[in-house]
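Single chain ahead, by itself, as structure tokens, in the form predicted alone.
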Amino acid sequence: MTAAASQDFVGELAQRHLDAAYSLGRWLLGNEHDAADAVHDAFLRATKSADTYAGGNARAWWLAIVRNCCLARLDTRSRDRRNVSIDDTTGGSDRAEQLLPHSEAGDVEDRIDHAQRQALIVHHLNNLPIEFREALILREIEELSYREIAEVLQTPIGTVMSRLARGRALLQKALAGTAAGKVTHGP
């Protein structure tokens, strides 16, 4: 493949699949600033690689080089926490109305009681492993097929399988334990 070619290729594909690669990066980073960065990085790299891509399905090829460039980010946070992203201290309440489904409820007692449902959801997911909170995202909010997740991993389908039912037993488990914590702290 030419270097012209290569790039149109790349640049086609990652402007089709542009929403998924940006959102895939804010559930792994946990910001906007850092998943816009991480995007970035993966046009940079898929472009100077395309020439290896062997065919198959390019939207997970796309996704694994950009979640690959989100393990790098969050393996450089690791080694170096004094720098700390403002986002990161606010609350994900925004996040939780962007990326979740809204409520037509009608009563405003059921939207906050749904916006907080929204809030607690997301909470627990970013404080799942990074193993599974991914598994997941691909899954239930990009809707990748078991195949495509293994494809993205790198990891064959019955782990896949494996990491999504841990991750929402685990995920359940945590929901439950703050209802009955609700319960029991409640007045």
Contents of the next structure:
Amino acid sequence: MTAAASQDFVGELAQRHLDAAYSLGRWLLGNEHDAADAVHDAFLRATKSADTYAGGNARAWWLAIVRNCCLARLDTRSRDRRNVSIDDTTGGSDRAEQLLPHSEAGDVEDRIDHAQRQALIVHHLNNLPIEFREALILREIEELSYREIAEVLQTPIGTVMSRLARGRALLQKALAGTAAGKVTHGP
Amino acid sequence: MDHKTAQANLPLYFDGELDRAASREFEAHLDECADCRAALIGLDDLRRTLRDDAPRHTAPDLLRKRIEKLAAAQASRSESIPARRSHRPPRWLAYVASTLLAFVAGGVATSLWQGSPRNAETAEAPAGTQLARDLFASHWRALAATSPVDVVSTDRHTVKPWFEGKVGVAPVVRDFAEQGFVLVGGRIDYVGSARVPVLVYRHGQHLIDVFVLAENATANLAASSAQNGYRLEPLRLGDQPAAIVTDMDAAELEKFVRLFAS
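Switching from the form predicted alone: structure of the form predicted in complex with the partner chain?
Up next: the whole complex, starting with the chain shown before.
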């Protein structure tokens, strides 16, 4: 690939999968600002290393770069504690409980509106260790195949499978926990 | 399919990573097993919750504009560099270019004159060893992964069409379970930059990879080689060249090769 062609290729690729890249950034970094900056970093890095793209799944290649940029940001963030600014939802662990209405189990479903259900799932996802969270997001939200996820995470497929299984089990347990909580809050 | 296998296959089935025959087997088990049905419904509920309730983050317009601008700037830069140069080339550049060109042309002529057979030979030997290195590396990579196969099947009628759908090549798939070499499944792997089908067999504790190679690929592959206790043995699979990589000992390997020839 010539330099110009590979630049065009990266530009096109990044724009086509910009939502996926940004979404991954949001789930890994928590806030809009960092996610956008990480995608920006990723774009620059991708254009620089376009020559190293050796065929295969282009979306997975691009998302792998985005992920690396996110992890680099997380790394500097953990070294520099002043910048901790994860989304609204990880603020307090008791927040999920606050969102739940204290009423009969029967009409709980009706009472929790979409925003509350959304806050609940975001809360539980953000509570998951990052390796399970990213595997779940890539599979369930971005709908990547095992092999694509393995390429993004740079791990063997077996690791992808075990992380997905563990992530799903943890999330199911967490959701069941708040569901049980709902009932006990009733009269 | 017993319950334990079904449980292991459940997420694969749910994620659409199980081949057709294994899916059918799994569904047959599902009809009889309430536990597996409940587990599957649980996974489906979780997926629905995630897809319905988890927020979809779309890239903000500001970011989209930023990337668009960067991409456009980069595209125009890579176009404008040669344009600007050709616009007004400095005089010394032309001079250097002409001497350089003469030098290169001389070099090419000399190397041509020295004769191509020798060059071709030296180029071919590394290609062969490179291929062998790739094959060993693929085998080790597969061993390091939790599962050395992409499609789990002991049924050769499943493995063959699976390959056809993935790489457009349908290798001859034979099962030698009766002779002690059990077909475990198949996977797609890279050899150099080519995607090739790999048939995976098991013999006792040994894993055997049979790489189905492109025509003329084995031409420059040495008869057989060994590395770190692993052996590589080229063979023909029907009319396709192939190569076996395994850690079996020489006698067992020979037996396996003979099975293919029979």
